[in-house]
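A single chain comes next, written as structure tokens; it is the form predicted on its own.
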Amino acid sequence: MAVPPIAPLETQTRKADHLRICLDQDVQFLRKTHGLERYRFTHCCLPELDRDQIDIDTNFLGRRLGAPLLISSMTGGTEQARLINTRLATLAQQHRLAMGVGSQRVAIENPELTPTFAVRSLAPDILLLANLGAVQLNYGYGLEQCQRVIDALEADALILHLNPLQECVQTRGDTNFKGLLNKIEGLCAQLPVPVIAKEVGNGISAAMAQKLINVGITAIDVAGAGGTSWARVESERANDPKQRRLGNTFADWGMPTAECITTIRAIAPVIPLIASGGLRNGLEVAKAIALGADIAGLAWPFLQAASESEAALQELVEALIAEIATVLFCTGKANLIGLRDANTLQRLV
């Protein structure tokens, strides 16, 4: 099928209003958190290890990581998303850390924007993850874009995100989600990399991830409530009195993060699982590990250190990976797999 008439220019505006909203504005949940405050580690007040002998390094996708962090997918398509992609690129190499980037719908609308998230010469050893909106299936989007998303960016995976809270708030959304599941399916049995389900910040119930899993997805990114709102950040933009009405109404809609990794792992116990949707530090990297979790994503906090400058990214990742050796320390335990005991995390009443 052909790709239908498109504005380019009015992604690429999109693409800038989205770093601008999130940057200058504050369009996080209103009142709903992610749910991990509601965990406590026991603690170990004698650990019987060398702190320095710690081991957070973890695989994921058949890629050894430095720690189980995932850059997760935030932008490209105007220059500012060229330096801040850049700099999380560099970082991600350095550190070994996984990376996504945003949607690339725009590099296919306008393929003079591919440089902007063309960051492998930059990062040659992660693993990187292209993305694609999974709605696009149904808007002449098909085989063809995704591998040539996949393509331009030297990609290990494909995340295709889920955002139909989104694309309801957002001007000129689109809608039509009817008969993706069996589209997706196609991909996944087509693509020579593994396709990840993603959500964008409303959360993956246990019974949509079995869905998922049943059609070929490969991984899952949870992408749970209690961070940034995009229906807040779609309500920032909009001009239409009622798309501004009905991004603040669901402003706190969706599933909390804690919730997703829990229900789905009790009925996936082995699909690679992304924990991601308002962690903000080490303690909450590890909590969600704990509960079932492969890796972690974080987005705003890396968007807002690379905005600012290399430095403050490095501050960053040295401090999230302090963080969460410290908890591996002082709940006695030498490395990620430990976190997964009986009796490390407990709920709070």
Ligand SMILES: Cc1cc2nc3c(=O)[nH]c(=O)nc-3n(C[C@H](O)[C@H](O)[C@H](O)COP(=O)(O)O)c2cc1C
Given for the second form:
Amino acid sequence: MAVPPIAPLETQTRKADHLRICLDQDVQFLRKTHGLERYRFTHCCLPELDRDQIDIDTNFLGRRLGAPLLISSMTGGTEQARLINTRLATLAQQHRLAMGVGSQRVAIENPELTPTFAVRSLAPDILLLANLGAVQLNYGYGLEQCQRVIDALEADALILHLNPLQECVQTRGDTNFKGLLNKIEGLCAQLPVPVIAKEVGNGISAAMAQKLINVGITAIDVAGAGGTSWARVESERANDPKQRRLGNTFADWGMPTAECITTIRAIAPVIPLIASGGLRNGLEVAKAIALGADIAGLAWPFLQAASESEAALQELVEALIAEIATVLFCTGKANLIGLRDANTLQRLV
Ligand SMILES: Cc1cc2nc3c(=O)[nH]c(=O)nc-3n(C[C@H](O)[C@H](O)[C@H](O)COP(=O)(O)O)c2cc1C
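Switching forms now, from the form predicted on its own to the form predicted together with this ligand, please provide the structure.
Complete assembly follows, chain above in first position.
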């Protein structure tokens, strides 16, 4: 099916705005947090381990990762985005991290922009994730467009992002979400790669996770509340005072990341699960894994570092890795699986 003609420039401008606003303005959740501060690891005063032998490798969707980290989906479609994607992919290859690119809709609308996403040659060995908004399935997109973005990226899997609040606040947002579950089911059955369902910072409930699993989704990225607030980002972009007000009213909407992880893991013990939304250091990553996530995604911290320099990105990843390893050492665990042992993480009352 052909994609209806829309103004390609509008999508490209929006992508540039998103980068500018996320880099220059405070668009994090106002008061709500990811909820991980309500947990504390039990300190082990005698680990009986050599810190240098601690192993933070893990498997996810068939790839070996050097650390349980995903560079969350962010960008593409502009020259600045190309530079950021290039830096992120180089880093991901070096440390064997997973990486998502931003929504590739802009490259479907304007194929000339495809190279701003094309990072596979820089990162031949990483778990690389394509990205489209699920709502586009109601606006002319289907199997063909999904296959095209997967092929263009040489991706291992496709993320379908679910962003109803963002679309409500976005000027001329796409707000017809009717019948999407059926369409997602069709895609899961027909695409040759796994499909991952992801929010963008408002969280996925256990009930929704169950529905998504029932229609064939392979993995879930909770993208919970507590980090970058897309209501705030779109509110900053909007010229219309009504849209600005809407974004401000819903600035703190959503389910905290910690709650999404625990509730989804309780009903889906084996689904590959990504924790994200507000994670800012390796201690939080380790808590998310102890709560049941397999790996953890960060967007905003990687964006800030990538826009600064390659050295800033290296520093960030080395800090994250050292923090995760320090949690393992100081809880007496030799690897990530041990973090799930009973009594390793306590919920504070
Ligand atoms: C500049 C920017 C652009 C983003 N664009 C996308 C996108 O195109 N598709 C998507 O699924 N998520 C997108 N996100 C959302 C992130 O992947 C993530 O879910 C969200 O920002 C919460 O994570 P954080 O608190 O670590 O930033 C974007 C985030 C940022 C910062």
